[in-house]
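Presented as structure tokens, the chain that follows is alone, the form predicted alone.
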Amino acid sequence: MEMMQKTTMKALAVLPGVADSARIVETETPSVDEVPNGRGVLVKVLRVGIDGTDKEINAAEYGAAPEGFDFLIIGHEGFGIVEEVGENVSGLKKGDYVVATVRRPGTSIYDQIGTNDMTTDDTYFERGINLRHGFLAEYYVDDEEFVVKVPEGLKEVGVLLEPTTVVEKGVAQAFEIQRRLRVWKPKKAAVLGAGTIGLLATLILRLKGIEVVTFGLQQRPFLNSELVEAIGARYESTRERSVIDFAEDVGGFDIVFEATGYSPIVFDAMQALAKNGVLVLSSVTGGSRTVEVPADRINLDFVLGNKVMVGTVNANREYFEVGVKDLSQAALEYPGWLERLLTHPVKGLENYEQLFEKLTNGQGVIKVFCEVNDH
């Protein structure tokens, strides 16, 4: 029997360890075969975002290769086309949009569940990130477990999956809580930053009825606060108002969502929080910051008023196929919206150092993407 001849692929990858390491690399392309049990997905990548993460990661701050690599394949915001699915794949076909989860399972009782992204071990694997090989390349393979599909009218837009699944856990996790309210009927929320996270974490409230109020250090107008405004929401300037001082002049609000990368303004926002009410930590600040806070005043708010206070990172599939739903709702009540978000595209992955460039320097940058295969 004839063997097939590998073909390889180009891909953008990092040594680990080593700052501003990023390089293009010739790597085998992958093959369906590589899932067992014929539930292998072959998919052609079209579009990628690059976050802070990437960015962090290319100056050894953190990420390790996979088993057998010295590079690590970043990018976990993957959006692409089914090109050849294995022989017991029933959901997916080739030529269906989809977008991979990030988050591998370990060995942890979450993990065993589906629920990888409350994993309790201590080593993780994160496609892009940690272990795992991630989306900045021509193509990747998996599982169907962790393929999911996205509707040809979400094709634009849909690189903007994964980011909102982030907030999707957020706010989930935040009823989730207040069921031991019996009745949580949020009708306040205020966002703190107004980036991608902030914008689509307003996106998000704004679909379920919540009057939103976005807070950013930028003065209005500017394409974020006409992006607030353009869905019904209000933006506040915190050089003009700060989170407390707004809290104290309308009342406290029962969801905060903060999205900022600034971890002193944590404690602004429980102080802002109404009675019963939610704070939601979506930033991963690495610093060594340090503030001083009123803290008996906050302990005795919390303790007095039962609010709670939680972490959102990473999804698993649940949140993506929720985001689906909802940025599908999102293109319809607000056509046009989701593609604005869209501002720095770069096109080609020989092109990474503008990928960089851009998330760093960009004016008026609110997601920076590769094209790395034309549609």
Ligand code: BGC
Contents of the next structure:
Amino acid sequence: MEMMQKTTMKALAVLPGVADSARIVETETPSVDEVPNGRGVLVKVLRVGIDGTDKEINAAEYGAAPEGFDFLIIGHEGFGIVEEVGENVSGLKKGDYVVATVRRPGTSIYDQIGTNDMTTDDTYFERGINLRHGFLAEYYVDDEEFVVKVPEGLKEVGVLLEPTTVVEKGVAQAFEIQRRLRVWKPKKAAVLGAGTIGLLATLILRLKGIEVVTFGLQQRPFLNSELVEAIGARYESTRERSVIDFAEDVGGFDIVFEATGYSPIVFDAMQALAKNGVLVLSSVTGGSRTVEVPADRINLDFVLGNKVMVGTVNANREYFEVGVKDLSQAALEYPGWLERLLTHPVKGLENYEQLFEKLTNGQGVIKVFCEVNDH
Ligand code: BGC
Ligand code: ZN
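Switching from the form predicted alone: structure of the form predicted in complex with this ligand?
Okay, now the whole complex, with that chain kicking things off.
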């Protein structure tokens, strides 16, 4: 093989284990040949969203560097454009807009059948999170298997796909579980939390024609409550009325999607379910909170009401594909709505301090994202 001169690129990385270590690193630009069998896809990164996971990684609460590196390139909510493909890539070409999935296969049976999101392994391989570099870089390379095409019409909002997939997986799991009921047709849903995930969950449930009540702390009106109402859902502040009180009035919810990050509300959610209802838990709560609950009553209602509770994390390719369809439907049904979630852009990797600053202290923050390259 001919020796080529390696070029370098800029990336945003942390030193895992060192708090507030986010910095720009100069590292080798990846090449399509790094992926075996000619299946490599080189992606020029356009936008990358950040969230609580990135904050935790920069606080050294989580995250590990890939083998052979002392730094971890962060960012798992990517959006980019294909720059080059290997000779055996068939479904993607230069110029396609794409988003890559986050988790890579481990060794469990679930990993072997393409459902890495259901792994039973203790070690997660997640781009931008654990043991695999992420997308806050000028370029990344991945196997075609993990790179999902996004239609050009979604290029302004494609950065929302990864968070959407977390919702898609949770909702799909709920429907899958409810096949036990033969004729389940959910009419009423509650979404707990009105942040990015809560808003996207409201959207996905509304696209299914379900009546949705979204609960947040803050009192209406504000941007998030307006976004909820703009898609025909109802916003309620838990400062005014608890989820349980509300459920008593409407006779309980067929589906509850929890996305507040506040674990005690889970026990309220359990009590807000209708008979045969399903509760989906999606908050990654790293704390050590404890709480006292009416255990007998909750248990009794679960037993007598045939209720279900399911945890959900991450998403595999299947949910990225459903996410693309739903974002397209949303763009048609609620034009301009997804764009309103993109509240806090930061131009250029070098301004990374603003990413964390906006995520922590920004006014009216829904999605903070970095504009890495122009296109
Ligand atoms: C990501 C998931 C990931 C999870 C736990 C979330 O922020 O969106 O893909 O699995 O963090 O690490
Ligand atoms: Zn995330």
